[in-house]
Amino acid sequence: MDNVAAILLAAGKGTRMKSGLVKVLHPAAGRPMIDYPVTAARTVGAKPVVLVVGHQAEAVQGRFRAAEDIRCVLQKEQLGTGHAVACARDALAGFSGTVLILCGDTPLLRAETLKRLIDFHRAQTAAVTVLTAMMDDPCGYGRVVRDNSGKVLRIVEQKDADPKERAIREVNSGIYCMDAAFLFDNIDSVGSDNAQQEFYLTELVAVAAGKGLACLAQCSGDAEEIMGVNDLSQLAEASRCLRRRINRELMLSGVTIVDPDQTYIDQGVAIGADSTVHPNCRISGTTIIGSGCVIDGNVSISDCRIADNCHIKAGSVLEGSELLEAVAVGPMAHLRPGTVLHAHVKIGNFVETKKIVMGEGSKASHLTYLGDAEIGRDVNIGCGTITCNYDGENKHRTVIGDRVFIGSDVQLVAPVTVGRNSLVAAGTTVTIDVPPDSLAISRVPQVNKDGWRLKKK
């Protein structure tokens, strides 16, 4: 969409959040709240997007530091929405067209809604168009006062409204389309004669109406979209709404989610058709899951790539790992970052891995720790095996060749290599390299003392 810019208000601290983190950086469904209106603005073609920052400005700017289409301006004192928009004037010097004004704490706003708002604003050649919603309980929101023809006369904040105005159910979302020339020619006329003694952007509505300019409102069909987040309770509700959207989209694409209300999937996660996700799962970050996978209950997956037909069994935790086709993990396994499992690998119950590559068809079925290791194809890792990778100062690597059999209760003291097709006997502590096709065995000879127990009694 041509000639659209956006001003996004993100300077407030968010006192009611009662948190050391600035409000707009609080995560909703895995992403900071501010990401959502920024994404919506970009989707409708807004360029540039001007962020008005204040509290923890460096942290907010840092979120978008590499983005060429984002400009940040500082509102040193938070004196109201009108003052915030005035701070963005220089960043849009020379711009002519439509200016979207958005709030950084509205994660439920959809790009489709913004597009309809812009189209309506332009079709009506309005100076100002306000996005509104009808609410059964409008408490806390500014009320939209219209004339008999439906044009907007003014917006009254709740603290300044009289009883008649408080009875109005149509509320202001804080989201506007404005003609750039009108906006910047009149922003200095906004005063602070109100209960909060702040410069309200809503006063521009009355200015436009007073000049006989078209000042309109478009009512959103979904009041949920304009929900602003002011405390952690509202953040939880917004996150629930986002997760419902995410889960619905996944189910419509062919993913079976057994209980959507008890499944927590973040924005940006991708899951292929014919995969099944059981209740109480948490799937987050940059995770991509292929088709035909089964994710059992109480599984946590973050920043992983999982290929087709994998089975992640109950209670497992996967972080920063890559799984190729038909891998089975768990139950109660822990894959730490840097784990790469090739096709048909099996990681069993109470197995922990970290920075390993495991070749096709290999398995570690239970009660094992594998860290900083390269493991070949068709390797069997016995119960209780440990790669001893840390000497107190440095990490060292273990290399295990193809078709090696590691017996139970083996310690591999890195750096060490076990050659292909070798067997390491149960209970062995491996401290030197094992040649290919060999048997490694290290045990204290067993001594039986006949009748010893009877003497003790």
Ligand code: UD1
Given for the second form:
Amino acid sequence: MDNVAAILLAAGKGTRMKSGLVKVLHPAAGRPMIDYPVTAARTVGAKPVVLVVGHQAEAVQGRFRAAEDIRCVLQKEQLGTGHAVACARDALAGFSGTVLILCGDTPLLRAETLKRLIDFHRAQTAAVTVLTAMMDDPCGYGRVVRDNSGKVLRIVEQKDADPKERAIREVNSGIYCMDAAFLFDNIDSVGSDNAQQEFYLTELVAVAAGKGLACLAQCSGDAEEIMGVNDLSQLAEASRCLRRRINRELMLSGVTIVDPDQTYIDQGVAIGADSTVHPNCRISGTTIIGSGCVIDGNVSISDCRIADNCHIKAGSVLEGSELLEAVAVGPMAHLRPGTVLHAHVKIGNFVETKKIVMGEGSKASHLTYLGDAEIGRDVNIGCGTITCNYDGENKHRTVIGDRVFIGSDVQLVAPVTVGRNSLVAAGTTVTIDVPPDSLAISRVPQVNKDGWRLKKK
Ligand code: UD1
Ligand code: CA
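So the form predicted on its own is up there; where is the form predicted in complex with this ligand?
Full complex below, order starting with the chain above.
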């Protein structure tokens, strides 16, 4: 849409969050809350988006440092939403058109709703249009006061409302469209004579109504969408709504989610059709999962790329790893960052990996630690194998060639190389390189002492 700018209020500390972290940076479904209204504003084509920052300004601003369409302005003291909007004046100097005003704490707001609001505002050539909703429990929100004919008169905050006004169920979302000229001509007339002694942006509604200008309310009909997050309980509620949307979208695109109420998939995660996610999984960050995969219960996956037809078995934790076709992992395996598993690799229970590449068809089926290693194809890593990669100061690499067979209970003291097609006997501690096609064995010969137990008695 042309000629739309946005002001996004994000300077408040969020006192009711009772947290050291500023409110708008608290994550909802894996993204800081502030990301959601920014995305919605961009989707409707708002340019620029003026971000009003205050508390932990550096951190909030930091998220958008590279963004050309975002201008940050500092509100040094948080004197109220009206004062915050006034801080955006210089950043919008010369702009004429529609100013969309959004809050940093409404992560459920949809871009389609904003588009409808802007269309309505423009069709009516209004000075102010406020987005409202009917709420069964309007507690904490500003109430929309209308006259007998339904004309909007003003918005009254919970703390300033009398009992009759508190009974009103139509609430202010804190989201508005305003004509730029009206906004900046009148914002300075807003006073702070109210219960909180703050400059309320909501007062502009009464100003417009008082001047006989078109002052409208569009009732969105979806109370959930305009929900403002003021405390951690509301954050949990908003996150649940976001997850429900994410899961629904995935299911409609062909992903089987066995119990959507107990599946925690973050915003931005992609999963292909015909994959199945079992309960109690957490899938987060930049994760992309292909089609035909099975993710068993109690699995946690963050920042991974997983190709088609992989099976992640129960209780596994995967971080920053890449899995090619038809890899099987777990149960109870831990893939740490930098793990790359080529097609048909099998990682079994109680195996930990870190910064390794494992070639096609290789297996480490049980109780093993593989770190800083390069492992070829069709390699068998026996139960209890350990790459001793750390000497207390530095990390060292282990290289294992194609078709090597490592027996059980082997320690590979890095840096060390096992040449292709060699066999390392069970119980061996490998300290020197093994040439290709050989046997490495370092066992103390066994001695049997006949009748030893009997003599002891
Ligand atoms: C505000 C509205 C209320 C509405 C509700 C919807 C006012 C006076 N009240 O109340 O009518 O029902 O939102 O959620 O506008 N902020 C600043 N600088 C400030 C104060 C606030 O940037 O000086 C930012 C906050 O960071 C937040 C947003 O403005 O993102 C809203 O502030 P908040 O204190 O949450 O307002 P509410 O009390 O929820
Ligand atoms: Ca709020």
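Keep in mind that this is a model prediction, so the values were computed, not measured. Each form is matched to the other, and the largest set of C-alpha atoms that superpose within 1.5 Å is called the rigid core. Residue numbers count along the first chain shown, from 1.
Comparing the forms between these two forms, the C-alpha position of Asp259 differs by less than 2 angstroms, with the core used for superposition. Core-aligned CA deviation for Glu249 between these two forms: less than 2 Å. Taking 2 Å as the criterion, Glu112 does not count as shifted between these two forms: its C-alpha moves by less than this amount when the rigid core is aligned.
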